[in-house]
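Next up: just one chain, as structure tokens, the form predicted on its own.
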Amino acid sequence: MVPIKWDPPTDREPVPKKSQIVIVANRLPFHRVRRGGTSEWATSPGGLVSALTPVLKNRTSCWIGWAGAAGAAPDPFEHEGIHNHPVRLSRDELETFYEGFCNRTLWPLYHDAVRTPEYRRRWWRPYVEVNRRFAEAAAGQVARGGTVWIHDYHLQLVPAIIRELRPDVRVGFFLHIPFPPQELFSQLPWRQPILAGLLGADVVGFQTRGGAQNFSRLCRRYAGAEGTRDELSFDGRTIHPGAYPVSIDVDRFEALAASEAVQRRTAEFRQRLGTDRKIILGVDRMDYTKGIDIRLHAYRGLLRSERITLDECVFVQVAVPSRERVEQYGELRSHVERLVGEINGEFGELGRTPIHYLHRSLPVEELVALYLAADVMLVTPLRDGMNLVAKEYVAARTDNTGVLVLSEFTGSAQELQSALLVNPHDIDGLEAALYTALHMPPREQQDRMKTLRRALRRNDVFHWANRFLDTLAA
């Protein structure tokens, strides 16, 4: 396939000095909410936002992204110490670029084809056009000699476009989801231009070593790059692929866990759910990669076998709404809610419910209170780039109690190896791990959680961001 050619601007005059570091992501870190009849900006949920905002508040920076509504973009604005530069997306682009190419082609392909990817030619051109728009916005905001840090699968062409528009700046790219092996990525009709787009960066970061190795191997095969797994040569430049596992602001979660308000809320949750019952918790986006239905089947299997009883434990599942305009996500929600209803109908009693199900976002204070209340945390995606919920749970458990049951197919499993690691495709194995977690002796819980917390301390969000930026500056 012939590489996409970017037409460089004819005007090479110096760009007015603006931000020394520009973040480019699909979404801004803030979204509009209505409160008391007025509209205001509020911090958005999500791993990328929680990981980057603490870092940016200490730097002269700009964040470029979509504001969340189709049509004209709002004017640039300052909020909570961050300069925000919105980029517009039309309704047609939401259907073709976002819902189509990003979430029905790339998302399932990069997550081990858990669902069959769709390859539609009419989605490709909008992907190119939107990537160019984001790149042009970044090129106009970054100071001469500054840094542009691009995030995630929505914007894989942006590095090469910025390389053409602003050859004076350093360009980094970080992929928050898995990068697939050759056997899967090779299916993509646009594999060569996407690899060429990523090769526009000086540093290309992945969650795991395996992702970086997959990228290097594919670049050598399909994009004409040369070199090794750690250093590639392309178009007269050197590119450094590498693993940079993303993390969280550990101090923030520890402080929240220690606050009186969160402690009171934790006590309320335990009182409502039953002080004599062990609490199992799941917190996920409503996404088919998260394995929500599989863990519900495992919980039902334990109830049916009478290895656990309704009096002994209760399951709380928080499912954050996600991509509800995409048909597959609506079908998944219906399936999960039907399954919750079946289990509650089969095992529930008056005043006793096996599963408490919440389909909404929760404030971080509520989440931390749930983390503190939960005796067992189930994090069982079929595939996940990292999964920050697992790390948030560990950070909140300052008393070293609690058990984390973690899918071995998450990036976080490579750091949090003292969790109970499971194959989420194996329902019998998941049942056994859940039973073990519910009956784990306090001493073993403490030993495991201490080890998990030490691992988390070695790589918090600041270490992650500084390590990436230091490599990019070198």
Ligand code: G6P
Second form
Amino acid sequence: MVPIKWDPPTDREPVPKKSQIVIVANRLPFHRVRRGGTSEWATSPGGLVSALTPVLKNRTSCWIGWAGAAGAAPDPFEHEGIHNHPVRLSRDELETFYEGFCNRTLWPLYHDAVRTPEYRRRWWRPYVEVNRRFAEAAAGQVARGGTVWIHDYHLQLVPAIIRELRPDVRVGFFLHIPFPPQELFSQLPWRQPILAGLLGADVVGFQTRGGAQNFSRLCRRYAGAEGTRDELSFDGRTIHPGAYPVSIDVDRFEALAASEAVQRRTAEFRQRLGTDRKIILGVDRMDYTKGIDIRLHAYRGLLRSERITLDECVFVQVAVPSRERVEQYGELRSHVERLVGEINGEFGELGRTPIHYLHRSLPVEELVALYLAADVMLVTPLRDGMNLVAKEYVAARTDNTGVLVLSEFTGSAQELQSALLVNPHDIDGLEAALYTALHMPPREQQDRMKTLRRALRRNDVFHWANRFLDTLAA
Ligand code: G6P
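Please move on to the form predicted in complex with the ligand, as the form predicted on its own is already shown.
Time for the whole complex; same chain goes first.
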């Protein structure tokens, strides 16, 4: 591959209007939505946007990413104080780079291979080319001596390409999903270039210490790096892998929970679902890593054995549509919807539904109203980098009531130890935990929730961003 030429700025030729900090992520913080006859930019959901917005506003900054539709990229635009620099993805790249290499190879491989990863040679070149495009866009935007912060599995080659184009800048990389152990990662035919790509960064951040450890070990084994878990040397440079568990804007969720409009909505939900019934809630992207079907099985098990009845409880599952063109996601949706239908058919009564299922995304105010209404929050992924829904539920429960049932295979379980931790592969254990959650005395709920809230306060999203950027600047 021929590297693109980039003339480093000299003191006599300052680069005009370049950014001190450049964020590079597959998606931009804003996406296009249609309202009425017109379309406008709306904020993309997710902690990343609210975390980085304040950091970006104090400096000359820009965000490089894909605007969410195939074809030509929109022109760079300013929105809510953030300079957005869209990168194009062709229709073919949408299929080979995004749906293929990112979501059929890397996503399942990095999530414990809960679906079989597909290793197709024709998806690799588009991955390289799209990474190069993002890197070139970042190299063109960053000021001399500035910082480039790259996010997630779509862009693992970007750090090394930026290093080659702009040796003057600090490069950080953060992986939002798990980084797999050697037994799994070694399967990847492109393991060496991926590791070499990541090693272009000065700081490589992971959600857990385990992820950082896996990375360091693999770099020593396959990429010729030397050193320890916390410090590697490669190509004459020092690289710092580390754990930086991502978080949420706790103040924002507390404020939403305190708002009158949200509380009115909570009362309405409770009224509609039955004030004398306990509400069990699940909120996820419709993804096979989330264990949505597993929690439905557990709920069905409790109803079948009559340990719980419909007079006592009701289940609400929100499943946000995701990656619908990828086969495994379509299959999961059919599977979940069949299960919901079976359970409602088997146990429902006229005017009384066991599971309320919403397949759509909800505004954050509606979600917080649901968090406030829910007596039990079920978060049961088979593997999850962090799981911010668990943190959002805890942030919203300002009166210290409510029970969080949380899979031990999420990153958040490492901080939220006072949740009812479960192994989602063990359906009997999950049934028992759900039963315990539904019957937990108020005193124990309070004790656990207080501890959870303290843990969350110690590491909110601002703490996360500042810790990463401070390490990068050091
Ligand atoms: C996960 C990934 C993100 C991704 C999000 C939504 O949280 O870590 O990088 O943006 O899922 O998935 P999508 O494929 O719609 O961007």
